[in-house]
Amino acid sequence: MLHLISLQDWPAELIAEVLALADAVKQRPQRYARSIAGRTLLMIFEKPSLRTRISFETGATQMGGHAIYYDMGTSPLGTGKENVADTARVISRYVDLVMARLCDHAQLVELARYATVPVINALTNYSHPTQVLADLMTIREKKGRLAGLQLAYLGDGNNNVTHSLLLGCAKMGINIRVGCPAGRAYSPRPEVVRAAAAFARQSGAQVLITHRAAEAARDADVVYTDSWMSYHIAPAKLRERVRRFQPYQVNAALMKLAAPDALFMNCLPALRGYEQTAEVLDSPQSVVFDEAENRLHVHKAIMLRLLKENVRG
């Protein structure tokens, strides 16, 4: 059973295949208008979403399928009346594909372990592979290639997007520098850094974790940031986190350190004046809305590829 749990599990060849399929879907959507006719996608949400829900549900509909929105907060699973293993066994009897956006990555792993249909990680506290596939699609679309480029990530290093960027960039030959505050609470998980370094040795890329924003941003082809207040961060921590992350804010001065034609990316939502200034977010270098659109095309490609791999008799 092929799932999408983490980009660590997907070889570079499979990532490239899905990116190529996403390009084809974007260029000729009508060719895929009936590709999943009669198929049902179950969308399990524990965390709120704008782009993830709309892009997956729209993608399934545009390809002739059907999507079900399932709120964990009002379900037996979310209230503790049913366990993950039993839920997985039941839903596998009803639907063809499961997409889950959960807090705890271990729950997603367990869901995939017991499911007999493909499971897609649409975000956990550990990784966000669907977002980074859309990011890679956008970078290649704008730059014409992936291998040999330099991506700088600034801000919270200990989050799901950072982890998936490290793995995805390393596998696809993109040099990645993460600029973040010192300390375990703000740095990428050591096991992710080790895995990314191993993949980078295979692809010829480089991985660097630095606590100097300028070192991360210098000559970068892509400058990327994400929220300083992820969903799991308590609002009471805002002041302290703003103090910690302010030196890593993407502003006009930092963008000048990057390559003249550098792209600015943020997976959204973005708060102007926090992780980036309004000047950067609204600048011609910003591709955040192209990046958001490409979630639709990549999600279609993921569904197509997983359903192709996991044909039920």
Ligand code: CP
Contents of the next structure:
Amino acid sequence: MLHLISLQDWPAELIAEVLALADAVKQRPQRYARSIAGRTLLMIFEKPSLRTRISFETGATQMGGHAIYYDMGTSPLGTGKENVADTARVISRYVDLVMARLCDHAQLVELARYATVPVINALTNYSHPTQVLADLMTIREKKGRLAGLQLAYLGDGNNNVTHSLLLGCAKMGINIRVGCPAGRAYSPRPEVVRAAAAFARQSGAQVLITHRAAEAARDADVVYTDSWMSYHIAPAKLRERVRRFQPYQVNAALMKLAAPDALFMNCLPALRGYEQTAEVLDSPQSVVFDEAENRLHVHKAIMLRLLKENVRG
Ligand code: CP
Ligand code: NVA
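Switching from the form predicted on its own: structure of the form predicted in complex with ligand CP?
Shown next: the complete complex, the earlier chain at its head.
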């Protein structure tokens, strides 16, 4: 059973195949209008969402399928009345595909272990692979290639998007530099950096973790940042985190260090004046809304690929 739990498990060829399918879906959406007719996608959410929820639900509808939004807080699983394994076994009897946005990555892995239908990671505290597939699609659309580019990630290194970017870039031959504060709380998890470095050796890319923002940003083709206050971070940590992350804010001075035609990306939601200034987010270099749009096309491609054996037409 092919799931999408982490980009670590997806070979570069499979990533390339899904990106090509996403391009095709974007160019001719009508061709896919009945591709998942009669199929149901279950979407389990333990955290908020704008993009992931709406793009998956719309994507399923546009391909003739049906999506169910299921708030974990109102489920027996979320209220401690039922375990993950039994939940997985039951939903597999009803639906064709499951996507879940959960806090605990281990819980998602367990859900996939017991499910007999494909499971998609719609974000955990640890990783966010669907986002990074849309990011790769966007970068290739704008730059015409992936391999050999330089991507700089600034800000929270101990972050789901950062982890998935490290893996996705390393697999596809993009050199990635992460500029983040020192310390375990703010740096990417060592096992992810090790895995990314191993994939980078195969693709010819380079992976660098630095605590100097300028070193990360210099000559970058893509400058990427994400929220300093991810959904699972307690609001009480705001002041301390703003203090720690401020040197990594993406502002006009930092963008000047990057290539003159560098793209600015943020998976969104974004807060102007925090991880980037309004000037950068709203600049012509910013592609954040194209990036958000590509979630729709990539999610359609992911659903098509995971349901491949069963797709009609
Ligand atoms: N980028 C992203 O996953 O956004 P949402 O949290 O709105 O789904
Ligand atoms: N790192 C962010 C991504 C949001 C899409 C979070 O987990 O909230």
